[in-house]
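What follows is a single chain, given as structure tokens, in the form predicted on its own.
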Amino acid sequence: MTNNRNESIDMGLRNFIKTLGCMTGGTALLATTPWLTSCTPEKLEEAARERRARIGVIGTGSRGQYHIHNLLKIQIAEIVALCDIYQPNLDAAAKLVPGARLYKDHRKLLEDKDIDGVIIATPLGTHAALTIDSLEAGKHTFCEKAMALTMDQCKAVYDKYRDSDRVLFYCMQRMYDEKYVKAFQMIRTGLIGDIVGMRCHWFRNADWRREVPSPELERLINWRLYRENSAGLMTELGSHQLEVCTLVADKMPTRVAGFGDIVYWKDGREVYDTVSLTYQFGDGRNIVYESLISNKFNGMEEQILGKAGTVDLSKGVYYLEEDDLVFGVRQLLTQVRDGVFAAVPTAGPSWRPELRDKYVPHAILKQASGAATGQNMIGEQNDGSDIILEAFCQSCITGERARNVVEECYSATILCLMGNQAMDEKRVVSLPEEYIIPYMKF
């Protein structure tokens, strides 16, 4: 590999390290993130100067090929080999990996001794048994979110990846997403005081099908609409959100209860298009989820309450409640002037305006950011997936696990199985016991 070579690869993870002022050694990346110390620039540098990441790609549709695109931008990275078993897509993926070696049987390409990393990006019912089967096979992975589609699977997953000695990641994007990790730096110094709720929303309108040229593939390409495969909306959208929360609060709820339907397509899917929860932590409070998909007016949106002030994440902002005290107070005194009031009232706080529109935005990040629609169905540019993509190829060359991201996943899963199942069962569903890992807080 040539010096020129050294010198330009990987800005993208190099970049988002030295932006956050993340180093080695580093101790605002020792206590807010832990899971960038495998990705520091010197660790990148040194995989750079061994060899490139060997890759193989499982399911390459819409998702598979978003990961593609970004794979080919990153110089320590090489796709030898994908697979699918539908022949469209890997025919589409082909022509953008040309020399990659093709398969049908996702067991043939774990046998290739040329591969160090695998990339699953499949339906979720299948999430599981092909982690499992690549961690056996000796080969480093990366698998989309969620965990699996039941709770036994999620432990099976988590006990076989301790039982291994490979890499595992999943696609937590907003783990590597610049402006959630400075949120999170931020929230941990005291920014908004103490945490006292978390309200996260995502809405769309749209119907999620997919065209299918001929029926009997309906279940294969609109899997998400079905239960054989897919958990609806909690898995597809409400794990990033829930995974935002846990993080912030660093410790996990215990119980949870909600309802869920399908209030508008009805058309023969069997997931809900409508979802409301409430999961509540030990100490009495609250993260409030909600998220449909026949209206698409409140967009996405994942708030941080604190006493002090709120973060609104997937907008990378922030606001102080003293912000809306001096606004009410100018008013105050202005309508003194104009004669509204006598004299000042005396009912002090109470009076304040309550208006969520007099609050002021302040910047997470100094460079401009984008804010998060949540319309995108494949992924948002820039949201942390080829950050997060990056570094796995680096592990893949180093063998160097990233801290937390396999059980902040397993925990985001289990949030949102335990959502679906007090849907379903119209009551309060408390965290299983058999379910709950080392790793877990309360």
Ligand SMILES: NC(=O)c1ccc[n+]([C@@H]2O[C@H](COP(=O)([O-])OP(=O)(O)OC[C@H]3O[C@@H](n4cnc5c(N)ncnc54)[C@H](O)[C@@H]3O)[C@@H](O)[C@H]2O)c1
The other form holds:
Amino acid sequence: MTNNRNESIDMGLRNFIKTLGCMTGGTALLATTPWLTSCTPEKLEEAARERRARIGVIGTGSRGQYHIHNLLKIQIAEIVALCDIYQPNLDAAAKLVPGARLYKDHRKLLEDKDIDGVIIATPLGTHAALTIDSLEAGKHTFCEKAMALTMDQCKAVYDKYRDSDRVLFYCMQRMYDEKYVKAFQMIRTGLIGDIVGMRCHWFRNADWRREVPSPELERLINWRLYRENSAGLMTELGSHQLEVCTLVADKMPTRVAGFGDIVYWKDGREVYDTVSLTYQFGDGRNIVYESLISNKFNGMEEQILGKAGTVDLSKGVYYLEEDDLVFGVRQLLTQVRDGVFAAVPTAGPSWRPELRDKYVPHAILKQASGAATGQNMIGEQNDGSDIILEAFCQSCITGERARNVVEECYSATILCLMGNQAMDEKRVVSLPEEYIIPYMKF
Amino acid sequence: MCQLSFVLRQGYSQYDPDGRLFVGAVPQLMGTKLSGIIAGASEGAARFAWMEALSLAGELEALLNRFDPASEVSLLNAACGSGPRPVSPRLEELLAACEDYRSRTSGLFDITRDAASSLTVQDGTADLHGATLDFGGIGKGWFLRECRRILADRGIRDAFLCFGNSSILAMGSHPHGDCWKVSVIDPFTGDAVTERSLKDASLSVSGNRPGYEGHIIDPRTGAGLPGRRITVAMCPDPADAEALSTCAMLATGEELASITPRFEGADVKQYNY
Ligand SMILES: NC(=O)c1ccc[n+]([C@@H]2O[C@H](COP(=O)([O-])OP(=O)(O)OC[C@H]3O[C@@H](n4cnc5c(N)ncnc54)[C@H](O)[C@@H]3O)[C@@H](O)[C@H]2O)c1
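Coords for the form predicted together with the ligand, given the form predicted on its own:
Time for the whole complex; same chain goes first.
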């Protein structure tokens, strides 16, 4: 009887952990990426034998529906309830999940006893209140990033989480994206030597606006543009990128300076369309961060700069400062490994140090993985979002928390909000004492 | 971390037991970089052979490196006008080989880069008669010849060594083919000039590169060779290939046609554009 269930066990998460395990011998990897210890294949099998996680989704807009699509593919999950205050979005989601119980008030959904886990995909301004309500209602909770709109709200959520025994996830999907995890691991083992700095940027050319059927809905639908609900580029985009920086550095920057403004989209919005900041760690290293949404030439990158090389996390490639393997031989090596027999462009007039090669990109993963361009507002395929969701569903059954995910989201969100403050007040902002949590290292 | 950056500077090597595949690379060796793949050998055989080859390269460098004032060649060059000087048996042997190449290439391959010079090499001494020596055009070939011996001694049959792009030693064949295939790239355009299949053979490529022209000196005129020519020499012996690709840079088509048959199994082509 259990066999049937076993065969249909979710392959995404299982393969993810398996390939990561194979790369480095399982436990070693899990030791450097402790958040993955909650979702090993053995635990997944055990959870799957038990039952399915009964999930309710609060906020069924574009991201909420994206999660619903993923949830429908997750064997250990069952969507039982949906909630949205905006009827058209609730209707759209109800079509995807016929039979789900529908709510217009999240408190009613939280009273539903037959729900194990709640997914919150609402505007940022609502995250703290909804998350706290959900934990208080005894639900395991998965909330979209960022953590909250203000530092006080972040602290309130963190304290609630600390005092609760419920599972809490934030959608920090890079922590569950294979190419990132492998890169973290490779950086830890010294691939690019000592880390000397980081540079991240996210450029788009789109106004973030959505069509509004009638004017009174402007702030509900275009919530991203107004400060009552949004912290702009920093939380929407920067939070993911700052999070991987702190993860790689295993440290928290202590101060930030920067400039932000509304340069192009002067359409009544309140959040910056252009930001440029420098975060500094206590030891002097910097994260240089830039984002704007009126030019997409530079796309999205997260560069970790090491004395011996550079990793571009978002593209899943690395470059070495001294690339000792002649290009053609590296190609030959790949061919031999892949069982390909073909000519390699090896020969040519002699290579000399003064004629150094261009930086050659080396793939982090053996198989190409979809390198995200960062242009999709809803989310990319295979960017870890489905995997982290699956890990959450598993935790809904086992009750086991994923280590560091909440702490990483907390740290990243605090950094985003410090950045906004620095830009608003045009001064250097240091990390306020009262928001330091034990997880943070300096 | 520190340990790894050290390894990076010193080059690295890696063995994949599943594929029985060894790869090694050294970023700085005899003025360029060396990469190699050894297929189908045990880890021990591959690693020992690789280490032996590297230590041999160190010896050759101590002997031939013109940019190291303490190398034997530098010392000899420094004393070039002062009559016969004692030389090590190794250098004596190499000098004699170069003299042989000079005569077989009708004077075009010339480590003194001066047609009027004459070397006297005898009884453990060499007299440069005022000339200076540059082994840049042959050192890599000797090294690869020694590598071939070292690898064969360890029972290794299939290997591909690439020395600074321009000198290749291909022993046996690719694990998934019956030879090793390489294409020669025009450094000015990035296009493939020609493709070669190598089986127990060596390939040497000479030519100018953008920003590095005129480094091949015509011994008849003393002038650097400008322009865009690539020469490709394929021979059983790596040192022969090296001498021939250099010589072909300077030779006319007819000269080359008469020189090539003096080298066993040689196939030499010039590409002008
Ligand atoms: N992790 C990622 O890569 C990623 C990508 C896109 C969006 N997001 C996040 O997802 C969240 C939602 O973004 P979106 O683009 O889907 O927005 P959206 O406006 O499309 O959807 C939000 C939905 O929440 C509903 N809502 C608002 N307040 C509510 C409440 N109190 N109770 C119930 N429903 C409520 C709205 O009616 C709307 O349908 C944001 O926090 C955003 O930052 C994350």
